[in-house]
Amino acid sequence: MESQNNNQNLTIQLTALVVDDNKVNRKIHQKMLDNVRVKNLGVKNGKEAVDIHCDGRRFDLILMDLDMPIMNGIEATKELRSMGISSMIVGVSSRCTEAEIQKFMEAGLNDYHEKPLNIAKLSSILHMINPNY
């Protein structure tokens, strides 16, 4: 019975894309995802996030920073949604005003959290994607 439970856990592997121009923040979020066994990839701006989806990659979760060069989080989220991407997109940013958060949400976010993420916030997000995770 125990090996059957282990097999079930292996089939639940979630995937995530971390989009953040700040390398330290990106690596912290990727390490947190690694620690809860979420397969993940990091990119440094919204254009890279859009491009990777144009190449056919899909993710269960996208952690999207707001303020990035080349293509910001609002532009990237709008573009991903216009492409039919249905992944859970969670805005993760600091220094946001209520108006900026509202604009970010209206772009197509499922949720928004202030940086830094912690394990409790991340667990809550993952539970929304899959209650068994």
The other form holds:
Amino acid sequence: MESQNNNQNLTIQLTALVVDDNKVNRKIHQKMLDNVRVKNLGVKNGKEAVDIHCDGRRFDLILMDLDMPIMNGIEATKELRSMGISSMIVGVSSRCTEAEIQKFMEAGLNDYHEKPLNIAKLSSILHMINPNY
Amino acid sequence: MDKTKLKQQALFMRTSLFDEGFLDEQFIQLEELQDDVNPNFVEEIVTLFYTDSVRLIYNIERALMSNPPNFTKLDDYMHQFKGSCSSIGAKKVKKECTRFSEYCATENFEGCFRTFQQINLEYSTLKKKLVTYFQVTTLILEKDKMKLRRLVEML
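Next up, the form predicted in complex with its partner chain in place of the form predicted on its own?
What follows is the entire complex, opening with the chain shown before.
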């Protein structure tokens, strides 16, 4: 059974979109995803995240920053949900007042984590998408 | 310098960076991401941090010069900068960023100004230490590559 699961892991290719205006954070999160073999793309604001979905791209996971220029994480999440995007959207931010997290969650997040993400947090997120991952 | 001495030097420098409070756990997270595909990942991230933060520091400087100071804007810029500092584990710099935000909250311009000078000092000190550290780690990597090349040539 274990080797069957391992074989399933080898064939699963999850995809992710990293949405963050901060280049350093984007690069770190993308490297984390590379290391666990999650195919990924990075964009620098909510509008680019929405546009990429308007172009027909879909992702298993979206890591969504909160504070971004042009379109922030709350607006982008609301827009993506209104488009019918059912991807797992995980908010990541360093602004962590209860009220702000609540507002972010209400926009349509599946989960929220404080920045910076680490490998353990990312693994738990991926496990939520696919328990075999 | 031989590789053993270089490794000892690198270890000493790295330990000091943590013991003296310049770096925190997040730096270790970056090191754990480093692999054979990206053997210089940590250095790349730190270099990106220092390149990218020039713009943020400039924004804060300009905002500090405006009259009257816009503390909301100052706090926003500092929040962005602090986010980057957190991501590379720059502990002392991050601590001063938090202090700066506290002064913004109380609209204490003197406090903001003084703390910003401290931020610049910690930021520069950390940069010098990391540049030196990466020079040593790069030398170690180059020695490893040379050794591998010699082995391949022998085969």
